[in-house]
Each structure stands twice: as C-alpha cells, then as structure tokens.
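Next up: just one chain, as structure tokens, the form predicted alone.
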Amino acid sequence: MSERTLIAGAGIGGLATALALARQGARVTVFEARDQPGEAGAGLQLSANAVKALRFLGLEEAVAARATRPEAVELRLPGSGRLVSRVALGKTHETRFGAPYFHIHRADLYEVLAEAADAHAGIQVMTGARVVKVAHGKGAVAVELEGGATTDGDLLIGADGVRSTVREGVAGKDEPVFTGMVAWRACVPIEPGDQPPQVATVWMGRGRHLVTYPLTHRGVMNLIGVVEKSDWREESWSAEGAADEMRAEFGGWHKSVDMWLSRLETPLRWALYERHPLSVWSAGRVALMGDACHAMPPFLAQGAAMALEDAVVLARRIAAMPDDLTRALREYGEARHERTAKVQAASWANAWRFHLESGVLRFCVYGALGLASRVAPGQPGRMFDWIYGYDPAA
C-alpha cells in the first residue's frame, strides 16, 4: 500500500476514499477548502450497492442506526394523486440484492464518515486547506495550497467536486455545463399526529417533479424538487431560496404536498450542472473520483452511491498492485468508467419520464408503466437490477 496518499476534498466521497485506503494500510492526508466542513441540503437515498460499499468500510451498522428503511417508491400524478407505479423496497430489496435500502440525511451520513476518519490513526484531515495547484512526476505528486504551502505524497485523489481543481491536470481545462434545471431541497417537521408512510413518492409534473420521503431519525419530511428553467444559474448548495417560490412551483399538486409545503421555512435552491463522462480518469499518480469525474443528476438517487463505489474500487485496485500505482489508478478508471456513464444516462432517462409535457406522451408512458405494475408487480423495478445488484467489494 502507498506510503502516503493525498486527497483533495473532505466530502462524502473524499472521506470514504480516505477510510477505504487507510483500512488497507495507507497513511492519508485529506485537504478540505472549508474551515468547517459538513453537508448541507437534505436527505439522500442509499440503495444496496451503496450499502455494500459502507459494509466494506465497516460502517453499515452506524449508518443503519441513523437511517430509515423505506417500504417502496411510488410514482404518482399531481392533482389526482393517482398511483402510476410502485416498486417494493424493504425486505424485497434486501433479499434480492443482499443489502438494505436506506433513506438518510446527508449530514448524518457525513457525520458517520467524519467520526470514523477522525478515529483512524492513519487519516489526517486538514481544514481551510484548498488545493490550487498540482504537479506530478514519475515517482511522486506535489500539491500547492492556497496561501503557498506545499506538500507531496505518493499519489493524489481528486475528490473536490464538480468544479474540481485536480480534474484540470487530468482532463484539461473545461467548465461544467448548465442543465437548464434548478433544484430545491428542504426538510419540514413531522408533527405529532402525522403518520406519513415509509415511502418515497415521486410526483411527476410537466417540466418538473417533486420527491417526498420521511427521515424518521430526524423527525422530518424530506422534499426534493427539480424545475426546468434557465433564468437562475447559481450553483451553490447553500444558497437560500424563498419558501413562497417553492410553493408556487409545486403547490396545488395534492393535499399532502400542500401540507408539507405549508411548513417550509428557508428551502435551499441551486442550479444543476453536469460534466460529460470522462474517458480517462487518471494521469500518472493523480486520479479523480465522485463528482470530479462523473457528476450525477439527481433523478436516480445514485450520486452518493457512485462516490462510495469509487472509493472501494479505487482502494482495492491500489491494494492489488502497490508496486505499480500508475497502473492501479489507470485500471481503477477503466473499471469504473462504463458503469458510471451508464448510470448517468439512466438518470437522465428518468428525468425525461418524470417531466413529460405532452398529454399524449403522459398517457402512453404512464399508462404503460401502470399496466406493467398491475400485470407483473415486480417488473418495473427490475430495470435497475444492474445498478442495485453490483458489489464494489466483490
């Protein structure tokens, strides 16, 4: 295993990578630009493939203690509330894929990873340390931090997000592309007497959709909405939006939706950007992971899952060939490229399904989904078996 690994970025992907490498003997230094790192936003979904990665890290039980186990995901139409399709999760998902399906707040997942990293003697996290320049040679890699400090190591992993500094040294200079969509996130209180079902509901509107599901550990309902519009392009996950604007986007869809929207205080809003899939993920002793190389749109709930998978596959490749790190990083990218590109494409296909504008298309597509659900109730969910059945540790 590498004597010293450097990681740019202490988000979910960066910390998972640090833990995966340290568990196999590496000494890891993680550079985080923020002075007080953490995760804003709201909930996220962890399907069996993500939980298997957490299992490899020894964190499945810690995450399970803070997570909700949903019974199903339902697709519904606003207005009527008509059920279009239902895919069973719960025991069905766990039995089929060998691991449970979790809903968890992003901050709770982050805290589990951060606590594990803090407790590991082989991991050092440096906050307020932004990587601004990278130089790598045949046998080492060096980074320069904002302010001029420098350090070197055996390899560098860029886990620094969609606007990655490390990416430029691997793939050249480019800019993320605005998708023409704006996302909303909020958590609102579940009050005494509320009995929301343990279900993720996707409300499919014209040019927009809203996802709702409870986060029981926190006593809140998670709301995630996406709207097609091009007049607002701020990318920050911490940008505050106006509650009345979010209500205007999704209000009147259903009495349950209106109830949750009535409890909004200050939702978060940001523009969705993407990067086209990279064919090469490494250059010498520098490699990318997570959003730095495959930013996932939120329509398939696989962004965190893909980063967790990356961390495990990367660590296993490095452990398998510690004497040829350049080859290990190259083979890691080759192992991950096709799958992540396919997940990106599947996610965009879901966006199309959720946002259909044409009445004819809505009738045909949703009618076909409904028919399939009635004739073969387990069939609609099988289109994503190839995602959930994957084990990054196998």
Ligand SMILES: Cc1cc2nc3c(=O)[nH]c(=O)nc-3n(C[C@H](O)[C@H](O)[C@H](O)COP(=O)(O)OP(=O)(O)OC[C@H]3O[C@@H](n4cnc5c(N)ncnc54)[C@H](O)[C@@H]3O)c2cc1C
Second form
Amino acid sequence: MSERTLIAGAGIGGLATALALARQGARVTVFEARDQPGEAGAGLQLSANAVKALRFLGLEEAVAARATRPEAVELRLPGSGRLVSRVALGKTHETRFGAPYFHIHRADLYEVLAEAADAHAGIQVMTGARVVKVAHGKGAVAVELEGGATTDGDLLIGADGVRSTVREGVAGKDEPVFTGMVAWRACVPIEPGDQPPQVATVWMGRGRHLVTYPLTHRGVMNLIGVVEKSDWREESWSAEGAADEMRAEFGGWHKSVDMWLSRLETPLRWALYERHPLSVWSAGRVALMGDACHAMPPFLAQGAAMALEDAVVLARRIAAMPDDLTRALREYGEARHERTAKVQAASWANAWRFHLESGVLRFCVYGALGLASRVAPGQPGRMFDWIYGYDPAA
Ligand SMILES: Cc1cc2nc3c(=O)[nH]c(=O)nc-3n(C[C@H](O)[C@H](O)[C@H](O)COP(=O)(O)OP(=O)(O)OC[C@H]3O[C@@H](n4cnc5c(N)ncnc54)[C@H](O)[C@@H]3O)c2cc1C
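What would the structure be for the form predicted in complex with the ligand, rather than the form predicted alone?
Every chain and every other molecule in the complex is listed next, the one we just looked at coming first.
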C-alpha cells in the first residue's frame, strides 16, 4: 500500500491515524493548524481497549514507561468521604481485558505519538497549516490551506477535533452542541510525605463531580472537576480559570480534596461540547475520526480511547481493501458508529449517576451501588466489560 493520505489535525487521533497507516506503507501528510501542537497540562485515563490500540502502533512500552498503573477507581461522597463503590483496576483489569489500565499526563502521551511520527520516514507533519476547505485537485481529494496552497492526495481523514472543518463535507453543516457543563482541570504538586493512594477517586456531588488521581511520573495530582453550568460557553483548553473559583466549586468536600485545592495555581477551564452520533462517517475518499466525528462528554474517559480505536480500525480496513478505498472508508464507519454512539450514551448515563441532585435518589442509587459492591465485590464495573474487552486489532 502506498497511497498518499492527507490528515487534518495532529491531535492524539490524527497522529495515531498517521502511525497506523504509515506502518502499512502509506505516505502520510498531517496538516496541523497550530504552530506548536501539543496537549494541555492534564491527565488522561487509558483503559485496556485504548492500550491495545497503542500496542498495535508499537507504543505500549513507551507509554507504560511514563504512565501510572492505578489499583482501582473509587466512587465517594463529598462530606463524609464515604466509599460507595470500588472497581479494581491493576492486575484485575489487565487479566480480564488483556492490557493494563494507565493514567498518563496528556503531554507525555502526545510526546510518544509525536516522536514516533517524527521518526517515521513515511509521515510528514506540517504545523501552522490550517485546512480551510476540502478542494478539488488532480488526485482523488485535495485540501486547501489557509493562505491558498492546495495539496492532493488519495484520501483525506478529518481528525480536526470537535470544531472540524472536514466534517461539513461528510455530515453537512452542523454545529457542536453545548453539554451544559464546564470542566476544570489542574495538576498540583505531590509533596514529600503525601503518599496519595494509587486510585482514581470520583467525588460525586450534586450537579457536579470531581475526579482526582496521581500522575506519579510527573509528581502531580490530576484534578478534573465538572460542573453543570449553562452560562459559560467558552470552549478552550487553555482559558485560565481563577483558582478561587475552582475552590468555591469543590471546597469543603473532604480534607484531602481541600489539601489539593490549596495547591492550585492556574486551573484550566472550558465548556464541554459534543457531537451528535453520525451514522455515516465518510463521503467518497473523505472520512472522519476522533472528536471530529464523535466528541463526547468525558464521564467515561473514553474520547481519546475511541480516537485510538478509530485509527486502528481505519488502517486495518484500508489494508484489507487497498484497491477500493471508498468502500474501505465506508466499511470503517459502519464498523465504528454503533460502538462509539453506545459509548457516548453510556458516558451520559455516568453523568447522571455522578451528579444526582435529589436526596432520595442519592440514597437509593448510591445505596444500591454500595450494596452491590459489598455483596459481589467483583461485579461493579462489569457493565463496562464491553468497552474494555474490545480489541481494535483483533
Ligand atoms: C475534561 C476532559 C477529560 C477527558 N478525559 C479523557 C480520558 O481520561 N480518557 C480519554 O480517552 N479521553 C478523555 N477525554 C477526551 C479526549 O481528550 C478527546 O476525545 C481527544 O483528545 C480527541 O482527540 P482528537 O485528536 O480527535 O481531537 P483534538 O485533540 O481536538 O485534536 C484536533 C487537532 O486538530 C487541529 N485542528 C483543528 N482544526 C484544524 C484544521 N482546520 N486544520 C488543521 N488542523 C486543525 C487542532 O489544533 C488539534 O491539534 C477527555 C476530554 C475532556 C474534555
């Protein structure tokens, strides 16, 4: 296979797609709008399905070297700190699903992908190159960049994020949808003597939740808070929110939470947008992947995982039918849309679970979760086996 592939966007999804295709012999050009692409200062959870995609790319070890392996995820109540439910990760996750569960700093994952792309002779990443139009050229597809230059290729992959430009050519004109939620992000230093447990803790408040987990490789605690808020729609990875505002949202929840919040400097804040699921992911030789296609709320920590899976499935479809790229792209979408839509719906269900307002509902739902946890400790979390057990390379 030696087709010329154009990719719009060098995020996690675009770089993973470039690597998946290049390892099969494709020549790939990635156009990245930003002059200095990278990832914001925050953590990312990578479950077994995502790690299996990284394994396909030959990057599992490099990622593992920078990742933390959490022992469990715990659901807790603010105030009392009461443990509602605990899902074992660590060895349990690895044995059950065939790959480990990682916590990693986004910048570290990005660096692994970017270094691998850099080292591959078949991949060229052009920065400061914003795709503004899918144009007609001598090849099967062409893109027009800001400034007017055009480039031809045999196929084009839109990996250009939730505000995708490529999407319009596949899905028509539609806009990202505001979820009514705002996310806060921060990494604060772990100090000598802190010894935080190697778990992800989900603190479930009313209309809001906070997730905390250590990123040992970086010596920081990662904090992600999500608050239902309809009056703040600025979508940015880097809008700096005042530390006091974040403290006001989550302060007083627990002494450990207060300790981390006291070390905040400049948390990042942005509004959460999503894309409604698409059933058709390609038009001719143009296809979508990652957030450009299925941006979802982060309550299951699966957005990047889905992008990594997309990359592998896409490359494998193309390898299976190199003489009919239009069909390969169509079949890739057919293989992916149901799963990603189901993950998106499951993510919303978690939002409901994490943000319950009514005292009666909290008592019933968290009581039932707690009871299930005590009666059958191995069961909580099994409802997501279909997510983690999936292997995009199988
Ligand atoms: C609070 C929060 C927590 C999350 N936690 C997790 C988690 O724990 N685990 C997980 O799996 N996922 C998580 N996610 C989801 C994950 O971050 C995203 O799904 C993932 O980063 C999407 O990657 P992408 O490459 O598709 O898009 P992006 O990361 O948005 O990359 C798109 C790239 O395209 C570039 N671009 C945009 N327009 C153009 C253009 N016209 N031309 C050229 N380039 C362009 C952009 O500059 C960018 O570099 C979380 C998301 C949020 C908001």
